Structure formats: structure tokens, C-alpha cells
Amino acid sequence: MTLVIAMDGPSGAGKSSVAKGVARVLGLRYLDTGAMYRAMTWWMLREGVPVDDPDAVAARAGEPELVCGTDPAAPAITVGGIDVSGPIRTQEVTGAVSAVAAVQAVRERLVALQRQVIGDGGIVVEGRDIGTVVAPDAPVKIYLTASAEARAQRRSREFTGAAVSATQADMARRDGLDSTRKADPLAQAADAVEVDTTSLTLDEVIAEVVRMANDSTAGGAGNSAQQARSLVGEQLGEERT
């Protein structure tokens, strides 16, 4: 249960679905760090803080009380006791989150909270700086990616329902901001394994990560790919029936 799986990658690569699936199969906790930055952004917008003013955001970054659940079957996040799981997925929050996440004071506070949640391990953590900043010593590091078209289609279906072309343009904007910011930019850790999810099913990606996790905990003698796929099929198949 000391295992930490760090999963990074751009928007729409499948991090949330894969991370939750892996956590359920392996009986681990789950942490969505992106939801924490969205929750902070939601609070700033509600309070009328100008999110394009880094000093104004930094001055109030310590105020909101954030609590992030770790149940992969029902992850939840609250701000001041208010469940914001739905509100943080709006276009308004999506358009502002990169600016808020670039503020050093915000990152310092949320990284500290994330490390508290991680504790002694037994968790799958997904975000954009997990393998490089939040948990650089994690024994399993995954960098999920996919083609720009595939990522835009997934994100459009999942959250916005907007035209794929518009979603792709917005994702490119966010990825550009997140990968070039001074504070903890989006980057692939040198020892992370890149997994391209473009042509893979969700269960296939989950099985590959499960295989790597089992291989890590078994000291290089973990499950085969076929065994991992069978395990995923059994675990997730039971949940879907």
C-alpha cells in the first residue's frame, strides 16, 4: 500500500478515466490534482478576484478550505463545505484555471495539500506535474498522451459539448500556457513511461498501467500483459454489470 502511481499528461489524454480505473482494479486511493486547481479557480471567480492579476490571486490563495476525496468510484471535492464537483467543470472555470494555476502561491499551497493526501502511498495521482514536482520519487510514472484530434473529441464529449475544432483550439491554448509557465510547467518526467492512448481502448490503457504497477511492486516479475488484461476485465466487468 506504499505504492504511488504518478500520472501526467495534457488535457483529454484520458488521465482521469485511466487513473480511476487503475485505482479501482488495484484497490488504491485516487487523487485528481487538476480538480484542486479548478476548485481554487471557482472560489476566486465567486469571490470576484481578478484571475488575470497574479498578485490578487496570490493574496487570497490561503483562504479557501479545500477537501478532496480519494474514492475512485465517487471522487468529490468541496470548498468551504460546498460540493463543487459540477461547478468546477464549467467553461468559465476552464478558461481561467491556467492563469490561477500559474501563480506560485497557489501551486505551493496545493502541492503541500497534495503531498499530505498522498502520505505513505497507496494512491494513484493524476495531474500535470506529479512525476516532476509533487511525487518525484514515485516508483511508477506514466505520461499519457494522444493525438490532438482524439483529445479534443474526448474533451468535447466529456465536458463542453462544443464543436471539436473549438475545443481543440482551447486545449492548445491551455497546453501552451501550462507547458511554458515558470512555476512547475507541464512536462514529462525523465523516467516516466509514455503511453499513447490514441488507438487504445480505456481498458487496454488501464491494463498496461496495472501491468507496470504490478511489475514494479514485484521487483520486475509482475503480471504479464495478458494477466493484467484479465484482471482489469474481471474487476471492471463486475462493476459494469
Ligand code: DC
Contents of the next structure:
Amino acid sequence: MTLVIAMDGPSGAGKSSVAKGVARVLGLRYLDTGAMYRAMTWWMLREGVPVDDPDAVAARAGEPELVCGTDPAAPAITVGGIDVSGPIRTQEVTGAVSAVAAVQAVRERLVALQRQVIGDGGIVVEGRDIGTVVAPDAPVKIYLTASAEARAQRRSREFTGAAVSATQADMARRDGLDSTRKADPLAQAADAVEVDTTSLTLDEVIAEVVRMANDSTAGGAGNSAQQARSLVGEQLGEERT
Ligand code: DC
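Coords for the form predicted together with this ligand, given the form predicted on its own:
In what comes next, the whole complex appears, and the chain from above leads the way.
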């Protein structure tokens, strides 16, 4: 298997920005598995499936045709040919996704799809169970965390513009559901490296993950932190100008 970087952690820890940035710097593909659970949820809601009824959700889990792009510069996701990149970020979907993601039949279907996309590797994959379930043999496993306040602040800036306290309460509810469910809960793999992003800039976190990836491909004798930082500066700096 060529390089697979598994990136797990709670919502708002910075997984998407970091995973996309690392993929761009290293020329890898990118897979947002959360978007797949959201797309499944969007479809269930559109079909009028009662999302709090696990049996009803399980009975329809095989139906929607999901296609997930892997370009970190333009990640797209379609359901039955409809681009749902925007609609999967609404409050309605965010409120329902943890219930849908807790259904075993949904997880089995999406984990199989995720493994197909991962294929021979060359990819950064973000989610909640990548290092533990989807790609337990991934050579690089990161568990991203940040303080609850920092995570809520980032999320409310990014999406809703809602009060930080309301966002923090909603995130705590979702993280509680995601980490206590029976099927593949949010968990740090025993061999994952924890990176606390609370007081780091985005580029600092990207550089740290790039350094780990380079170390792993060079058998532990890879680029120094300084080299990883200049690689990030060169690649992302150019894109931003
Ligand atoms: O990362 P996100 O907020 O877009 O994820 C949406 C939901 O999907 C999240 O509440 C938990 C669930 N999820 C999951 O159960 N397993 C994954 N690998 C990714 C996301």
C-alpha cells in the first residue's frame, strides 16, 4: 500500500483544512468521509425516512448512489448525480447526521465505499474511525484535537455565524453521540499521534503532518521540521498569491 494518512478527531479540530492542505502539499488525493455520512443523511431526509428510526434508515441504506470526488482543491460529492456539496452543510443535515451515522448498515456500506476509494493509497482520509476501522494499516495516523472553545469558535466562524455558545453546545451533543455509539465510535487508535491544534496556526499543523508523512516514507529518517515548513510555505504560499 502506498501512503495513506488517516486523520481522525472531533468536529472543529481542523481536520478538513489540515487534510486538504496536506494533500495539496504532498500531491495526494483527499477523502472527506464525513461528507459521505452527510450525503446519506441528506438523501434520507429528502426521501422522508424518519432518521431517528434505525430500522427505517437501515432498510434504505443501500439505495442512494454516492460518488465522492478526491481532488483536494475541489472536493465534490453527488447523490444520484445531484451535487450536494452545499446542501449537506445545512443545520438540518448537521442535526440529523449523528443518528444516521450510528446505524450499522449505513456504516458497513460507507466503509466499503471508502475502502474502494482508498484503493492502493496515495490519499489523506479524514473522519472518526479511519485509523481504527477503515484503514487500520495506514502508515500515518493522526488524531487532531483542540479545546472545546477553540473548536466552537472555528465552526461558528466557518459556517453558521451563530453564537459560539450555541455552536459549542451543539458540537458537544454531536461529539457525545459520535463517541458513545456502539458502531465504530469516534476513538483514537492506539498507534495514532495526537496533535493538539488549539494554539497552532493551520500551516504549522500542516507542516507537522507533512513531516510525519515524510518520516514514514523515508523509514524514519525523513525531512526535518524545517524542511517540512518550507515545503508548506512554497506550495501553499504560491496557491494563495
Ligand atoms: O466531519 P463531519 O462533521 O462532516 O461529520 C459528520 C458526521 O458524520 C459526524 O457527526 C460523525 C459522522 N462521521 C462518522 O461517524 N464517521 C466518519 N468516518 C466520519 C463522520
